[in-house]
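Take a look at this single chain in structure tokens; it is the form predicted alone.
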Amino acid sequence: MVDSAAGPVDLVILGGGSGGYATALRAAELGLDVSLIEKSKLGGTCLHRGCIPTKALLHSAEIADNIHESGNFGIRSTFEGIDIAKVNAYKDSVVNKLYRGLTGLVNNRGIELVEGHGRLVSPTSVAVGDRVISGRHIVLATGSQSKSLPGLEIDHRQVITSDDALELDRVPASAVVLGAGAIGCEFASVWRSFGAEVTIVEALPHLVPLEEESSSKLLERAFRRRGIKQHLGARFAGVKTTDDGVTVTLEDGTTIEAELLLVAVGRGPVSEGLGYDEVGIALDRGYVLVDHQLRTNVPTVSAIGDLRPGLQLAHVGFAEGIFLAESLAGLNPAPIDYDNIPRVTYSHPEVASVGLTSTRAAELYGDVVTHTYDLAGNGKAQILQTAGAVTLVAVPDGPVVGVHIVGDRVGELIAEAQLITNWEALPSEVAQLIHPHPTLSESIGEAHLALAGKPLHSHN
């Protein structure tokens, strides 16, 4: 091995998805000499196989969904049917447009973008092939990958990842979902948005467990009322494969059959094999232990994004690497608040939250209050034929410590829940802010006049 002649640079990050890019972005902006290291594509799971191209084939779902329901609004259509290939043209039309548009970045900015497997050789280098790359502090951002099940071998074919469903080639006629959270959640919506018969599987009680649960209750319900099968509290057992498809067991003994299984189980970190156990970075299952300034146990290592615990979302990576570069540049940013991290499940309808459940607000305040604004009194849902409600977590006589909602387009809502959490509002507070008539938006300000005792379109 060679090393890099140009002597060390201030930051090596090895990863270039959504974490470690931020890192790079915001370092380079203040000065720092960046030497950024991918071994696939600039933009990582996010970009490629993520969040980005999920949400265009739930795009693609809503027109469908639209179009079936066009009678309920007065316009004549016909549904012809999905073209997939043209379906995954789009998606990756617009993956290839923000990949071009970052790359520009990454270059407008003189980041050093190094193609190729990094490997964590010493505290302060990696080794890609031939050549070792110094820094005076190393960054890993290698992300996360999708898990299985003890026993559960995927084949990519009828038991496949969300990385193989994002590539099918065609509409599955039937497919089971096992896991309920973002992801087994968004792909069921997309598929039966598409026409495939669908069942998901979960072994806790409910739809997206981690959230609210009023929230996951009204998914369920719309899940079930859009023709979608849940087996909840049901744990996996087996699956079989055959010419025709895959037959899943039940531990109950109920089988499902259908053309595919995705397995949405969760993701894991990426660390094996990248030489952190060597060097001797602390792991726990993989994950890189990290401290409040994500520094690992070795001073000149820091580690953000899905390879350290915790929530596993695109704009915690951008957040840290922010913070992180910030850090090493000498400032002194905020501390990052895990707790208000905004949280959506874009399926038909979206779930989004922020903030503490009532049950973890219970926990660390004791007494909560809690208020629920249906929906069915906003005007702009009735519009879009929507159903859903507004869900807030608050401390008696003081902040609104969590907000909880379900509905059509009201991920575009939680940024406002944000800061509603963030700055520790009131109800009262929020009470007296207008909101514009007729939006979404004022589900919000409804929900908040009515925990502060003054309800307007709902009762108290």
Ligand code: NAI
The other form holds:
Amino acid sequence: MVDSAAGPVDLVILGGGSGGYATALRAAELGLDVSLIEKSKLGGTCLHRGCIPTKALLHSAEIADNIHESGNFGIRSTFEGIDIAKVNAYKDSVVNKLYRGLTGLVNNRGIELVEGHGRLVSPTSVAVGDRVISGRHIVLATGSQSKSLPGLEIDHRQVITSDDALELDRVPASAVVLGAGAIGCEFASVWRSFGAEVTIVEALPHLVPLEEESSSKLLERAFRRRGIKQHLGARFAGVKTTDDGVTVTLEDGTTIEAELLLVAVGRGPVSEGLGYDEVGIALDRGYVLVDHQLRTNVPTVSAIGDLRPGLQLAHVGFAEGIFLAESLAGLNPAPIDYDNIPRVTYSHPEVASVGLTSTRAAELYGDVVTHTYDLAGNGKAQILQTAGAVTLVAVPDGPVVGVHIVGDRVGELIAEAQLITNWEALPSEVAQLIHPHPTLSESIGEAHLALAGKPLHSHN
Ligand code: NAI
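Condition change, the form predicted alone to the form predicted together with the named molecule:
The next block holds the full complex; its first chain is the one shown before.
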């Protein structure tokens, strides 16, 4: 092995996903020398196997739904079917365009992109093939991968992960989706829109179980109406594969037959075999432990993104990358407010939230008030024919601490809700804001008007 001839750079980043490339872009902007190591393609899970391709599929699914439902809006149309090769070509073209743009950004900022499999070999160096790259600081950003359950073998044909699901060259006639987090609900939604028979199995009592219960229930109702079958509070017992499908058994003895089983029971850290242990980095079940500055127990090494315990979301990776680059450049960035991270499940309908659920708020504040504004009273929601609601969680006579929304396209509304919870606004303050009519965003204003004691298009 040879040491980098040029001597140590300021920053060596292992992993070019959302967290890693965001760190690189901001650090380079601030004048640091950066080497960014990526074994596959710049952009990581989010760009190539996650956020972007799944949302492209969801958009194709929305168009299929629009055609099926066009008669409700007075437009006669005939649904002729799904051309999955074209759906995939559209999805890939979106990914490729963003990939080219990202590669251009990284090149233009003078970041050295090192292609290859990196391994931490000391607190200040990473080996890539026979090259050792030294840095004054190392950032671990190797991300996450799909997990399975003990004894549940993924064969990538009939028992698949979300990576496999994105590469399918057909719409399955039927599918069992194990796990009703964001991945499970988004694929269930796409496949149903494309015409598959879909059954979701979730161990906890609700779909998207970490969300406000009322949001979960609205999604359950919407999915039931769409014909998506649900086994909630159901434990998976096993799966048998045959030539033409799978038979899934639940602990209560129920059996479900389908063409394939999607395993969506969470994602685990990618930290094995990368030298972290050997260099003495403290891990917990493979996750790299960090302090509030994102530093590991080894002072020259930080870790960000899905690799550290906590929310696994691309926008958290971006925020952590910016924070870390700024703090390593000697600035004093404001700490990341992990309590106010917006979350969106992009199913049909969408589920979006920010801040605390009513249960968590009650644990923290003792007493809370909530108000639910039904989208039935919102003009734009009626025009779009979408059902849903905005639920606010507030401290009595105090600020709004949680906003939970269900409905089509409500992911686009959650950024305003984040301003509200971040600002620690009182309901009366938000009620002062004028929302344009008719928009879905008005539902946020209406909910606050009602919570402030002056409901307009709703009952209190
Ligand atoms: P998840 O942890 O969000 O959900 C997994 C679900 O599987 C949980 O509800 C869990 O109760 C259930 N489960 C676990 N074991 C089970 C069993 N034996 N039987 C039945 N159900 C079982 O994980 P998911 O959906 O795989 O996503 C992984 C990560 O990626 C998450 O952090 C998620 O937030 C993120 N992600 C975010 C997206 C978004 O923001 N739209 C989209 C896709 C993923």
